[in-house]
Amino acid sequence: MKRLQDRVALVTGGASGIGAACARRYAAEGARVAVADIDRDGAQAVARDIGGIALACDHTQAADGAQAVAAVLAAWGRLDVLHANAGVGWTGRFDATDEPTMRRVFDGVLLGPTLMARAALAALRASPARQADGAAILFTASGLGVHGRPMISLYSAAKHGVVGLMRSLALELGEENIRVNAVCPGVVDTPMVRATTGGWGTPDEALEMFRRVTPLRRNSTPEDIAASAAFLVSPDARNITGCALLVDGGAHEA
């Protein structure tokens, strides 16, 4: 039996990259999937591929999150998995980052997932899965949420906040059988990463540099992250909560 058979999942940032790969993997595992993204056209393309629904959603706006959850409940009557994946990219040197960029990073990386978790909580509490092996919240954090690196300080600080939120919510919601975890990618070849590697040369040069310093000598793919995410939201992980799972080829141990 597929691990997510009859479950309903909402994935933010699902139009491309890691979010799209996770939406596809959840659907392959049997879930009905709502693909939410500020890029409505991209979300519709993914949703068509997997038989899901597409939702226009800016996760930094509380009303958008509430509307997305309401749309899922209207379509399928339940929500079992929230994957708060949407975010923004790296920002470069700390002393060269202006205040509007700082606010954009903290809103996109930390505030958005926080608002989505709050928007989804009542629906997750009503999930039939909670009475079995658990409803689930999964955050896409980062290896930079548990380690630091130069040139990425604001992004790293915001992702540390995501990991802190995850750990606290895991403790707060554990007695309700709502599991809260985070998947922490290393460098993944996605459109967002390619758009934010200017401090290390061209995108291809930057990705090659990161590959060379990764112990497994490979960068992750979106599908690598999706495989780990599918495990964390599935019944196979029913006794796992408060986990920040590094999926980075060992990069953040090097």
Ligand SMILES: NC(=O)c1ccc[n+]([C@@H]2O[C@H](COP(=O)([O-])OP(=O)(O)OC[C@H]3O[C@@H](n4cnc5c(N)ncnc54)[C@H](O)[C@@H]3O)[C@@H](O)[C@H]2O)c1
Second form
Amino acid sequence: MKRLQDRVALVTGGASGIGAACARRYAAEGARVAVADIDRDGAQAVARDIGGIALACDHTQAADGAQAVAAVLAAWGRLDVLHANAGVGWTGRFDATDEPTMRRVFDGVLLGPTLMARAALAALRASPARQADGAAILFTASGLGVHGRPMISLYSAAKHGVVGLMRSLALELGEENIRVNAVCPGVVDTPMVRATTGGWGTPDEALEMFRRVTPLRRNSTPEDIAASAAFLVSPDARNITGCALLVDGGAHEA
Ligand SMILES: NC(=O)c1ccc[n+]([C@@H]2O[C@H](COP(=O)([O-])OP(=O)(O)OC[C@H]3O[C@@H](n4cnc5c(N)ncnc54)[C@H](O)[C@@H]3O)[C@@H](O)[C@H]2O)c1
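To test you: the structure above is the form predicted alone. What is the structure of the form predicted in complex with the ligand?
Whole complex next, starting from this chain.
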């Protein structure tokens, strides 16, 4: 069933990992997809595969977000789904961090999605989907956006901010039938995670450690996250807004 037929979606961080899997899934469900990323070549590779368009976009720059939305409207005349997925990783001791690091993490994790949502709002308000089952904003937050863990304070703080933004926007935009939700992954084997597992041994050791303490005894895959993301932006979720959906094998309940 092609739940996203006729829909237009913009996915940030779509060149890699979870964002790439979501872009592919949205396209498989019938959507036209714009793959936006700071990694232009990676975005082009995914866009080529799925018949979408690639947009060079640094989501921490307001002008880039505005240009990305304008490019989508120029290509397809509408925007129905914003998936603000891009983010940056960080782990470390809180007492060993410094202000530039705080600014980098908060910008990359929280400011970027905030700017993207602001940039997309007018286009989402004009979306024909709003008259049907709803235009949609989806954030990739994290299990660490609803729970804490040692050695990842800055990232967790910023992801809690993403969940807070989602909850407030869901209330603010509900009467306009713009649904706002977040998907909250557990550990997923992606380049970002492999680059930031230093506190827990090698990347393979860290991934295995997280797998062992997860109730379902598996880490999430990008495709696991994409399946839930596709549901949340689809007509099947027309009565769902303000939801932070954990997709983590139970890890954050354990
Ligand atoms: N992998 C996990 O375990 C996990 C768990 C929970 C949440 N997340 C979140 O999922 C999202 C995707 O991460 P991933 O694991 O797929 O990592 P990834 O490294 O595979 O992909 C991240 C993508 O974001 C892009 N990006 C980084 N900074 C950007 C910027 N300023 N502007 C535009 N694009 C930018 C990168 O180029 C990359 O393509 C992030 O928000 C991350 O915090 C990941």
